[in-house]
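Next up is one chain by itself, shown in structure tokens, the form predicted alone.
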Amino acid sequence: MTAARNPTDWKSEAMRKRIAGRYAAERRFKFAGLFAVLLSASFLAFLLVTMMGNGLRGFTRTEIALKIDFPASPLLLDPAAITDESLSQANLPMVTDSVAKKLLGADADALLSPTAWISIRDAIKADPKILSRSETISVPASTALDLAAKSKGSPEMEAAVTRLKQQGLLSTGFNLSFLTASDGTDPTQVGIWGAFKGSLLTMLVTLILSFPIGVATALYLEEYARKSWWTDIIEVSINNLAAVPSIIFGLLGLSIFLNLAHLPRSAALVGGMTLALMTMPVIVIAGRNAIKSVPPSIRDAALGIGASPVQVVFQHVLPLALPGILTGTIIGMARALGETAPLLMIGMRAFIATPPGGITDPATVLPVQIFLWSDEVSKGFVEKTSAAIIVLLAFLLAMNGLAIYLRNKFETRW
């Protein structure tokens, strides 16, 4: 028989033991859940600071003012009847080239970016008068000296950095063309707009594909469709495809769209549709998940008052279920942004030089301009590859701002 316990036995000595070592457990746990946090933070903040330190010069370029005197140059140009053609005949190149080498001396070609006569045309295009004047314009450094204004290079080009500073030619400024031009072989001319464009109009048709879609499919199961095995094999499929690697889409949209469709290749319209296949699971799961936290009394109180099944749902549950809709979709079609492998497989890794004018013209994104910008040689595309990524991920953040935004403003306590 077992003794009666002592109702004094909580003041042994093996109970305070037994105390004591659940609080020491409780205090290792409360260590461990800090230290996996400040390591978390550790490597958030290493990654921001990296992405930081490389990517706000790659908003930057340096340029050497050239003074040109148009009237003397061997420019035969109308102000007055100014075309492109008419500049492309021009030579501006050589004129550039003769211009910088009495200025900056024999070394001029590794002190001037190849397409710096790109600046003169552009000038040109802007104000035609200044072919009847000399005029100072701004053109691009090469990629060395730009390197070397901005960090560190080799003691040639920080000697002709400090050369040039002293003769008031070199002037590092903020880079606007980096937001406004697209893709190209020049560091110094290379611009996220036709990426950034790209990703807008391939999430517009990821958008426009599978928001209603993964709704009425997740309304449809939820309120609709009886439980049967049919169901429940949707069910396990939709769960299965939101955890299928992201490169099988990518296949599954070369062999319909392009082999089989023939749509246009590198369009922003085939790359939407493979999203949309990606993303479309995961907004039903979310949605099926925002319908069923309403409540059934709403249901119910809604039937009692004479509603039909059909004013129901589209009056009573999924208003209430928007928040949770959107915000499914919202992370949903983030995910889809930064996503290369699937885009990657149907082409929209090409060279593109112009921005697309519509769904059907090629296109490239930003995860496959950051791609392709990380894989050239120049070290001058180091920092807009950074400069880049900077790019996305506030692209990212404002779409997850949106999603918090959404959530509170549709949001209804109960």
The other form holds:
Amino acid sequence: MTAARNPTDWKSEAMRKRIAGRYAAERRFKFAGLFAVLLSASFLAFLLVTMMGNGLRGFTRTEIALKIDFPASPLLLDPAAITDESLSQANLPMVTDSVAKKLLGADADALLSPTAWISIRDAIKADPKILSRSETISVPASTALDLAAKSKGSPEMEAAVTRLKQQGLLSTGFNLSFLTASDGTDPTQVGIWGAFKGSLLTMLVTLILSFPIGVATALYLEEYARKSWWTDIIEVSINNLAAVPSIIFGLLGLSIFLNLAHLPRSAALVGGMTLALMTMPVIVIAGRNAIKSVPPSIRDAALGIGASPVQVVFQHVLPLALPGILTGTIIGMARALGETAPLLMIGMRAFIATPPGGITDPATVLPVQIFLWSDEVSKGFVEKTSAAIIVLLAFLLAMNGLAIYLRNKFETRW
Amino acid sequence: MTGPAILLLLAGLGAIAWVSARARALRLQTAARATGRRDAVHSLPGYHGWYVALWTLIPAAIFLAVWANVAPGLVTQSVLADPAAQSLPLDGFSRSAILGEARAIANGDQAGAFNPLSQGLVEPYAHALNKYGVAGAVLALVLAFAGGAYAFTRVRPDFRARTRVERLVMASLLIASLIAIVTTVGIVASLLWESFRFFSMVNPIDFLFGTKWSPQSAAMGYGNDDAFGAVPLFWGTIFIGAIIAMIVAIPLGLMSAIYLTQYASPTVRKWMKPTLEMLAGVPTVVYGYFAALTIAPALRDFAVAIGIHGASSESALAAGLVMGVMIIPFVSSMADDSIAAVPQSMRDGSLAMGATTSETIRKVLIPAALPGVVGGVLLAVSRAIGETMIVVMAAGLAANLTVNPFASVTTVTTQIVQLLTGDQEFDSAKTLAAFALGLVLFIVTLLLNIVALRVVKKYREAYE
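Starting from the form predicted alone above, please write out the structure of the form predicted in complex with the partner chain.
What follows is the entire complex, opening with the chain shown before.
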């Protein structure tokens, strides 16, 4: 017999304190959880806001209106015969320089972008008739002036901004060339088009290679392969490949595609092949899940009316599983689009100033362009880098959004 | 004839083969049905079409693939046999340079010749290229016709075209699934091969246990002795990926998972879960830029303000913190899964005994879910030590054996990138060291993944 125990005195001071303590611990714990969620989310917000703050300025640029009296300028050009050759022989950089010095003062060199003459060349090319009159052309300002006009620059530049603003020469315009130009050395003239086109070509190669192979593998493993040591090996390799660090794929691409097969270095073809090897396991795993979720009754029904196993799969199972496979593919492609390290290994970090014409031309991709710009010393590249990041993030967001939309739209419960 | 033109022609032939074979099979079917025997034709007309089309295309395509590899050699041989080639220098390098130039001009890729010798070779080159191009095209077309004709004669009512076509489909599915194995073998073989070459120059013991890493000095000819001690790299990798990043990721990830599964309302959960998952979707180059541009300078200023010596603008802490944030969603979703796998009855039992929710979580759910959480953490560590861009941009290059988080350390992946970008000979110890590092990284991440998956799987079975 145990000794009779006093009934718990719920109202005693000690008990009340104990319960209050337990509830306080409960609240603290819950608050810690909330704090963790909010901290993680706020980090994301901080990252996005920082990038936006830096990057949105990269989409605009400061321009100086240069009023050029062409007939009076030392430019030797015949308006009737404007060709690329005659323009390149006209010594536009020097003419621009002298015109600018006359208009803006001796420090025009520091105010204008070193490639300002390109804007004038393009204006002449677009309309040769301006050579017979005086015309106002907006040319990009130098990085230092650009920074001073947008945020904070050196004192001299701040003074120059005030002076030019009083003369009404300064304007801020949407930087169209950021979307249409390629890499360069002058931050006022660089753009993302080359890298963007490189990304598109690389993704195209990746998709063409990884999608059919991934889907075929998923079909084989899920529908036809009998369980044996052989399929076990295939399965284990695929799961391992999905977890291998991406830089290892870069090493593979380097030693197999470049050193062994002698494919062209830093080309979209090799980049796409390397990324395809990385993306394929993702598609296989997503594909298998999608195929697994198609109910067996559909297969049985098709087999029952005399379809062959290949017909069952290609005419019934695959169409039903396709939305799931597509969702997985888009997610895999989004990952490949943001990938940098393996592409550095196969030499896609070269300076490439012309957009690639085909998949064997030297190319670069958006993430690599971001990486290269982040290494640039010139201050003007900071906002360009962030602006390129905004473009990249917008694309990734769109792709992930599409994946979520597809998943919701085609989600079937059997 | 150019490559694309031949391919287009072949595709056209394939289409014609498909259409005509299908039409013939259709006629046979109608004829058979007219006699009242509905099952007289074994396969649907479309399968006959595919059978003939594949016989038209595949032999020709295989031939073209082989030809593309054989033809350049034949072309070079025939050019070398030309009298104009007698004047070529005997030295192999300049010889191939001249030949390459002549080839480029003959192809129309290049306008003029730098070397006068190559100008004389353009004519024979163009001639040989044309000759072998036409020969290849003609042979391919003959093969296509022969294959198509052979297959077309087999279109009969009792011919089992479907079986043949399906056998090919199955074979191609099998081949596709072999790609995974080939890739794995390729990774292992290339890493092993290059590492083997590296270890023939550098003692593996020195590599794995040496504490001095200075591949530059080895490249400059000071010898390979004790220049490739990778311990500082391993330490830097562990310090950033397994220590600092996990100090950030484990509490935040675990607490987020607990809050979102146990406390949050469905609406909050619905919005916050994808938000946290976005952290995993941000490209690592963006994290790296963010760490290098925003976090690292702030940390250095902070370190200087509190008087820490040796604070660097590229610090282990900056890289580790940002990497930890990137890892949060992995830890959180693994923890989420394993908490959800704990039977509801255990939770209800604890609550019924009068425990508060937090007591239930701490004393029942977490201990029960622990193997799954540990497995998730191992996977996260494996991902963190393989991560490249963040550490390349934010962690620095100095191989330091330090525990000061404000100092610059370097990691395995950073060094791989450093060693392999730039122009190097591919037989120097410096470049090959990258593959040895890659091999170590591959083995370590593989082991971590296998252990993690074992742990998770074993634990799952316990409740089912």
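Each form is matched to the other, and the largest set of C-alpha atoms that superpose within 1.5 Å is called the rigid core. Note that this is a predicted model, so its numbers are computed, not measured. Positions refer to the first chain, counted from 1.
Asker: With the core lined up, does the C-alpha of V49 move 2 Å or more between these two forms?
Answerer: After core superposition, the displacement of the V49 C-alpha between these two forms stays below 2 Å, so no.
Asker: Following rigid core alignment, is the displacement of the L396 C-alpha between these two forms equal to or greater than 2 angstroms?
Answerer: No.
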